[in-house]
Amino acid sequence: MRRQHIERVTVRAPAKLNLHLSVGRRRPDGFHDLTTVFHAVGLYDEVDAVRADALTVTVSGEGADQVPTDRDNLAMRAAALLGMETGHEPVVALTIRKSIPVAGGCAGGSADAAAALVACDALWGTGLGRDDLLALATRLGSDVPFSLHGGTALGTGRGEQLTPVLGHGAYSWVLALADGGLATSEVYAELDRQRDSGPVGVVSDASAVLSALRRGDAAALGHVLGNDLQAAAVALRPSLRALLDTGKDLGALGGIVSGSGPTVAFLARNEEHAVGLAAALAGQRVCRAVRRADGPAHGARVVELA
């Protein structure tokens, strides 16, 4: 059978959570040792990927000014690795509609580079396997591997290798943006000067997570939320102190920065509370925009062909 002549590939890749984050101390390769729970949520950035006769990017959406559209982005990056290691003369229009906000600890960019990969591998006819692809999005980052993997995961290393994990049900979550962003290597460089400086309080292990996980307990869950990062991007950005007390007061079963902020996840009973608190957030005017998202959403996915 003659294989399909594609022009244009659309991928929709989602946003990630961070249940709980624990962060080792500083290697001696600027690295950090990691245990987290990935959760992928229903925010979801999208990709296409256009037949061109160079390799180009576009943005548009939620903070289409802040995100390069030369070498430094991600997705570009990924379509540059894919091609190479392919043997595929690595030329295509990307346009990138993001819905994820920028530098805003959700995994935006990675979204982006997972969603880039999965949709040149279509457009190419590459026939590179989940695995494959996997391997790819680890060299591109560590949250990369996630974006293309979805669901609920246990991140060791740098966050890069991951173990699914067994859950049951639906989560509702609110997410509430706050106005710019943080730098990824600031939060961690505020850990650092936190822990030089003297004690500094860290999460419980991830077991308590995924046990609520394999309960479905949303209300436990919401109790054992925690970040290693939490405190040091309060520190960098004290404004998120009075969201987080916001969101509780409110009747959210537990908020969390995730990872390195400064989005704030807060997780609801069930969809109804959700619409419920995410209303009554927008009108604390506690932050510039309110989103709802359920969870856990896949991973990276083709949603149409051209």
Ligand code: ATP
Contents of the next structure:
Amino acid sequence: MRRQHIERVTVRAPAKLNLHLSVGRRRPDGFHDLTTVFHAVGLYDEVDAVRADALTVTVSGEGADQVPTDRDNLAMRAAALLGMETGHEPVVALTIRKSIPVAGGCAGGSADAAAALVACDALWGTGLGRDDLLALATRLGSDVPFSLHGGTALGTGRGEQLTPVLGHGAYSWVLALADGGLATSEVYAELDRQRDSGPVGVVSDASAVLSALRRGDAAALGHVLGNDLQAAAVALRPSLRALLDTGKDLGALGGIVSGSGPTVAFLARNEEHAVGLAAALAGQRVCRAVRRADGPAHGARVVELA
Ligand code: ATP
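Could I see the form predicted in complex with adenosine-5'-triphosphate next, after the form predicted on its own?
Every component of the complex follows; first up is the chain already shown.
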């Protein structure tokens, strides 16, 4: 059978939350070992890859003006890496439509990188397998493998070593988007500073989160959400404390800063509860915008070929 000639591929990749994030001490190389429970939610960036004579990127949507359009763009770096590794000239016109907040702790850049990998892989027909793509994803950034993987997964190392988490049920989240982002490196530096200046509470191990997920118990999950970066994010952005308190007061099962923040995720009992919670939060003016998203969501995948 003759293979269809493809001119354009559209891929959708999800935002991630960290339902649990424990951060080890700073290593001599400056990195931190992590144990995290990643959870993909249905807030997606879309990336088009179209045949072209040069490698270009254009960005629109949520926070587009803060996203680089040169070789620092993670989607461009993904296309360049895939081309180099597979012997395809890395020329492609990438168009990113962002819904995931930029520098929001939801791995938007990683989602775009994963989407570009999947899109260019399909456009060029590289023949790479899933494991090959995951290996390239690891070279692009710690969160990129999970953006490919999706669902719910335990991440270790720097977050790039993934084990799928088997769970039941779906979860309804309300995401509170903040004005402006937080640089991940600054949040880690603040955590190191806090730890150097005295004892700091740490989240317990991931077992309570994994157990709640296994049972599909949203109420239990809401109680045990935990993130070692939260105190550092709140120290850098004190308004997050009031936001977290407001979500709880409005009846969320739990609330947590996602990754390095400043996005805060609130867990609702079900979809109907999430609709009410989102409206109530929006009315309180404690954040810039509110989005609803269900999890677990699929990883980066093709939604259209032309
Ligand atoms: P993480 O949770 O993985 O630490 P984040 O969600 O806090 O990341 P991102 O939205 O991934 O943050 O963006 C981090 C930085 O990466 C941005 O400040 C931006 O300058 C840069 N960046 C590069 N490429 C992209 C892209 N395609 N989309 C968004 N940011 C990008």
